[in-house]
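As a starting point, one isolated chain is supplied in structure tokens, in the form predicted alone.
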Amino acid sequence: MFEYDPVIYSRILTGLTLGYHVIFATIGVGIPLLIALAEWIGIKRNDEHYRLLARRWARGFVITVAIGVVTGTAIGLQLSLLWPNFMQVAGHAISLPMFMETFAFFFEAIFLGIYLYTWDRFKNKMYHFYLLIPVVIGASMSGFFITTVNAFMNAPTGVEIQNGVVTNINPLAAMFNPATPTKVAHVLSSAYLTSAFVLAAIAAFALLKGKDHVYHKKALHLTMTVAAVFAVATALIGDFSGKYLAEYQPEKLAAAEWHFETSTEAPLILGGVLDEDQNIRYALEIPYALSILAHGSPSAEVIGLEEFPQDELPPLIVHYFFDAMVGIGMFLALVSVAYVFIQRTKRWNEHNRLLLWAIFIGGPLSIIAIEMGWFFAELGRQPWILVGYMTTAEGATTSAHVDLMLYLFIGLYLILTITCITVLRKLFSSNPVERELKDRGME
């Protein structure tokens, strides 16, 4: 591909693994909440359609969990093999959340297994629902713990590092660092939002194909209501994230907005291109918006990239990732809130084809937004792997054959993708919802 450089290949391989894993991790965090809501509503309303929703969602969820286990294991392997210097320094501080993430996953997996094998086994249906509560808690806590590791990389606290030696370790302070509140809140909220839109897209597609059964309408109603709640929550948390960046990582915010000079009344830059002299062309400027995002005041001063050494600046391409993430997030919020408004007011048909197409498109777009968010988070931290302490190049391996590992893992992920799609299609095409409704005596 190019001249062998273990740092470059390590970054590509790690980025590939994280980019692939984040899809299944996001679904793994969000789907259990949707399953729990569907079953709870089904029990409370004595509505078997909602209980069937929970049953079918759970079947598909198990397949994605299996893929997530493989990719999660790959991440652990790659941290040790590709980033030994980083793990030698930071591993002491973040070993607690990494261990707790594993514990949370096993906690979730145990109850998920019991939940799957005890359908229709209890006279009181709520007992079966209670088994799902640990699954929801375990999935969310797994997301919480692993996100604190990433937060530590952006805002390392709870340790002192002198000449590469870690001293005065406080694992709790490292885990609950300044980046933790906004990062954890944003990751969990966006996971619930994305999962809701993915399931909503499936229901919308069924309705678009002419499957006008009330089962699909109930699925759409539940998922879009959840999506509307978390779309608004994600937008609010995004505002807090902007204020965190302005205080703790101003160079990352400045790179995201192509804000080169420190100034007051700073505008928000949407889109555009940079010429050779770093002049911005073809961009949409929203006056005062960056100052408001950064400090809550239109007259606030926002630090520009000029304040930082050139070798410590993030790549300016993060601007496009940031714009894509925010733009898709606003689209998802608009579509989900519009659905809820139309459904509640009954002024229009919430199942009109235009809205259904928007919901269907929102499914893959939500996954893209997650990917753009992680690209922005990771590239925006560069050149640091541990901000202020260790650069990415210093943390990487110097070993040979990382390129061979990259090709092997590409092959693995292709196999996993084909397997996942094939199994999911077979699982649901061989047992369509219409047949299952008929078998259960449900019209």
Given for the second form:
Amino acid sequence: MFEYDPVIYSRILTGLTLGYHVIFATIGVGIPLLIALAEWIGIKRNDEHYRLLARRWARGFVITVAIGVVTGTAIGLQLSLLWPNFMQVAGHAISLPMFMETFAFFFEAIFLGIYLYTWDRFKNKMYHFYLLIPVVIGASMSGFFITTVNAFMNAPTGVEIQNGVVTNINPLAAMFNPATPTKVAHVLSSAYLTSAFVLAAIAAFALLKGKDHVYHKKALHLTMTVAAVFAVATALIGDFSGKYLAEYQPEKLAAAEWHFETSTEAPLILGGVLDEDQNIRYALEIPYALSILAHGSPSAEVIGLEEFPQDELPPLIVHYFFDAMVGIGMFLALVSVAYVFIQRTKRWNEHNRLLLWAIFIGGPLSIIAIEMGWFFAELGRQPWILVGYMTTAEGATTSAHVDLMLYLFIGLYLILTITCITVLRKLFSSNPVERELKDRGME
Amino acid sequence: MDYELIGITVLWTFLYGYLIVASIDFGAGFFSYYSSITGREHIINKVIARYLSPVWEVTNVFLVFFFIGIVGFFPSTAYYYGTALLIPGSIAIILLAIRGSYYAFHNYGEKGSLFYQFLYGATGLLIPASLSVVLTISEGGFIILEGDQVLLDYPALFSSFYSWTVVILAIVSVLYISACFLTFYAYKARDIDAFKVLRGYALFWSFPTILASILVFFALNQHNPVHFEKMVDLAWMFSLSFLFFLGAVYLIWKGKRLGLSFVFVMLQFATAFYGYGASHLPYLLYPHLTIYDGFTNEAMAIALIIAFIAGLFLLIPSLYLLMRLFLFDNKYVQGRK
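Pass me the form predicted in complex with its partner chain as well; I've looked at the form predicted alone already.
So here's everything in the complex, that chain up top.
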């Protein structure tokens, strides 16, 4: 393909593993919350449909958890294998949250194991529900801790680095760096949003296929309500993230918006392409919007890319990722809020085909938005691995075989994907809802 | 006791925990597959699945704990081991990934897919072999330092008598530990047929296990005489280990007090494992890296130790609950729940 360079291959392999892992990690954080809600509603309202919902979601969830666990293990080890120089330096500062992430995951793993094998084992149904609380907490806490590590790489605080040696470390200050609040909030909120949409897409698909059992409608109602709440939350947090970037990582925001010259009353640029002379064509400009996004005032000054040395600029391609993420986020918010509105006011039919189709494609789109968001966040801090301290090239391995490993892992992820889809399809098509309802004597 | 020693003791304990739980897990996968192709699956598979299904995720965490912890306490290990172990490390990851996911696919998804079962059974034997490479190279002699390059000397590794004895020991001990545990579990489940089969496995694998242990001893003497000398100083631990081995095999032979027999198995490996670890100190990678080189800073060490203690307060009751529900609940074990 191109000349062998361990840095490039390490970046591709890390990107591949993380890009793959993040799908399963995101639904791993979000789905436990939805299972818990379904089971809780089921018990409170004595509605067996909701309990069955929880049961069937849990059954599919465990298949995806398996892939999340193994790819999470993979990235944990790959950090040391592909970025040994980075880990040698940063290990001094980030090991606390990484260690705690493992604890959170341990906690979750124990209770998930218990939960899955204790259906109908307790006389009091609430006991079984209580087992989910540590699962939900563990899942969200591991999301929290690992995101603080990523936040630290974007905004290293609580340390002093001199000549590649880390000194004067305050582990808590490193964890609670300026990037942590917005990053963690955005990651968790978008994980709940994505999981809700993925599960809603399944229900919408069933309804589109003409299955009109009330079970699917209840599933859609629960997931869309959750989605609407977190879509609005995610949009709000996204706005805070923009303000954070303007303050602490202006070059990332400027790259996302192709904002070359520092100016006041800066417009927001939607879409478009860059020609060879870096002129923007075919873009939609919204006047003042970037100044509002960055500082909350239309007349505020936004720092442009010209302020930074050429070799410290992020790639300008991140603009597309940013736009795709925001665009999909808006679409998801619109669809879920529309559903809730129609359902509440009862003016139209919330199960009309157009809305169902929008919900259905919202599932895969939400996953794409997660990928786009992470691509934007990660490529947007290039060329740094530790912003301001260490470049990505300095952190990488010098080993001669990263290309071979890349091909091996591509093969692995392909196989895992194919089997995962096959297994999930068989699992649910061999035991459709209608039959399970009958078998459990609920009809 | 200084932080370096506390750190390595904590990590060594997690590695020991992984050794035990993963061995049970890996061996069970193999026995499960083996019994399926020899037409005895109906006898022992139920016992295996009942134990493994709720705990497979937990097993994995012990390993993650170890490798996250070692980079935390000793960031320089990332540099040496990380650079040198790219290929064996990646292969281990791939094997772990296949095993973990196909275990779930087989048990929660398509029940009875022999191919999935083969994948998780076969990888279970290859993983200990691939992970044991780390222990082998920690003895020194397999790493070449060239400027800023850390290279693993593959010809030396593959032609070394010592490295092969470690691989053999890893595989046979997995089968031995696992068979001993499952014998105990089948006995508790009052599943006499499974008990008979598993007891046979346990006795069968005990002999190669002790033979391989002795072999490793002598191979190490050739490979790293300095370390061997220190192990001789701790000979009492290894003798104790041998006595526990005799006790465990005797009880399994007689078919009584099987809980105690598994405790003996755990002690047999604990004494040998800690004896090996203690005599290896202060080296993490002989002779390049000791626990005192590149140790994490004091603030982080204290934070890690506090996090570790706080974590234990959470984990121990949770693990206790897990065991109460699935290991020591006679009704569950016997399949009545």
